[in-house]
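Next comes just one chain, in structure tokens: the form predicted on its own.
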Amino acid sequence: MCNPINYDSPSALRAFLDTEGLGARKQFGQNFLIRRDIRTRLIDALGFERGDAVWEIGPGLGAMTALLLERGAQVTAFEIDQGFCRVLRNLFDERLTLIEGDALSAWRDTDAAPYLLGNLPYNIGARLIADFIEQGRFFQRMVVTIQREVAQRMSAHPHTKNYSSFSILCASAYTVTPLMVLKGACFYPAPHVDSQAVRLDLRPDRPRYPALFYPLIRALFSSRRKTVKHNLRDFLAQRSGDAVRLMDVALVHCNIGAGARAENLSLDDFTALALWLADAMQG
């Protein structure tokens, strides 16, 4: 069928939900991105061949998915909104697989794909890629619009102030590109905060970690002011009778001062010592 949205115009996507008696509900973050320069300029990103697999979060009334399918690509779509199912289906049929639901549950039984492009919801957007990576589930790339303030915590480097135990887990698996900034002139509605739109690719060369790793670095990161020894304390003694000692030998094993804060040490630090700690306690 012939497309009858305009996703460049604020006022004909107003007719249209209109129309369709429906609304973009605040409680699911959705804001339409209405700038087709720069839709395409995060398809080009993604960087998929015709024939590929992608899943798309958010899809809302489908401006997206509409240049997916044009060129090529085996679209599975998640969209909590039931009145937007509805257009989505009318809209591209047997073209779109259509996943119902809140994306936070229903990925975890839906088939894997290499390629991940998504206009997050403020509300979700951390969450669920925290979720993604904890859980094992990584994409070759993926290429998110996010708040700005998230985006900036997911590319941040050590010493600095948006440096957090989400900087750490983006970068154990993926290397993390900022592209573009989004202002709120590039949506409809407009939200009252920057977006930013950012890049990430699979790291070939992310090691096995231990299962600790992911709670210690939460845990590391726990009390910002405290220093790394005075939260590695409190984490060990859930786990082990002998805390202090293991403390104590893993800090000067992996070299790391006792005054050292969480915000100081490296993605190769914190792997450090997880290694150590996982054979440690096992033996």
Second form
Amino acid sequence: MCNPINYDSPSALRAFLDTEGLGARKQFGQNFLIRRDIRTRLIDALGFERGDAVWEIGPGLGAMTALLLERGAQVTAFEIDQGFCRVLRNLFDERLTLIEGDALSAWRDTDAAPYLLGNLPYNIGARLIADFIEQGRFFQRMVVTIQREVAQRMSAHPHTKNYSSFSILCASAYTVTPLMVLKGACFYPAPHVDSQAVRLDLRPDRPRYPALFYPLIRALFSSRRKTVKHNLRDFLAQRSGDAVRLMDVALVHCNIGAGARAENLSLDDFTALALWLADAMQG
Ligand code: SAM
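I've shown you the form predicted on its own. Could you give me the structure of the form predicted in complex with ligand SAM?
The next block holds the full complex; its first chain is the one shown before.
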């Protein structure tokens, strides 16, 4: 079927939604990317080949999906809005594998793919990326559009205000490259905040992290103003009867000063600390 939707015109999108008895729901972060040039650049950045499997999160009315299919991707798309799903099935029939439901849970039962594309809804973007990494669902490359401040946290370096447990989580598995900033006017309806596209390339050299790595980094950032020593003691107190001694030895062994804060530590520092603690707590 020829695609009747003009994805670049707010008035045409509005008219299409009205005809279908649909709306742009804030609750699901439904802001449509109305710039074809940007959609093309995002797909170029994903860099897949014809026949490659691609997951798309939140296809909406199919603006990006149509381009992915044109370029020969095998697309599996996750969409929560039943009305949009009806439109997508009519537009793309069996060329698209459509998973109707909440991507936050539905991905777990879905065959993995090497590529992921998503103009992510604001309320689930960071959580979805964190879940993928913590649950070990890795992609060779992801290109996501996300709230700008979340993008800044994803690519932040030590000693900066945006550096957080989420920065370390992303860097633990991926090389994170910020791409273009998208002003609200690139979307219909226009959101009040800017977005940013980010590319994440899987690190071939990523180490095997112990199970306590992710809880540890979250705990060390839980009270940013407190020292690593303080937060580490609280973390260990819940896991070991010997928390104070363990903490003292760990800090000396990993060369972390008593006054250091989590924002001063690099990914290598966190990795060394997690590996040492995992070993010590096992023995
Ligand atoms: N891809 C389209 C575009 O770029 O124009 C629409 C992107 S819009 C920002 C986000 C899309 O994600 C909407 O279609 C929304 O219904 C969908 N969505 C929101 N929450 C979701 C969830 N938990 N699981 C799956 N899809 C979701």
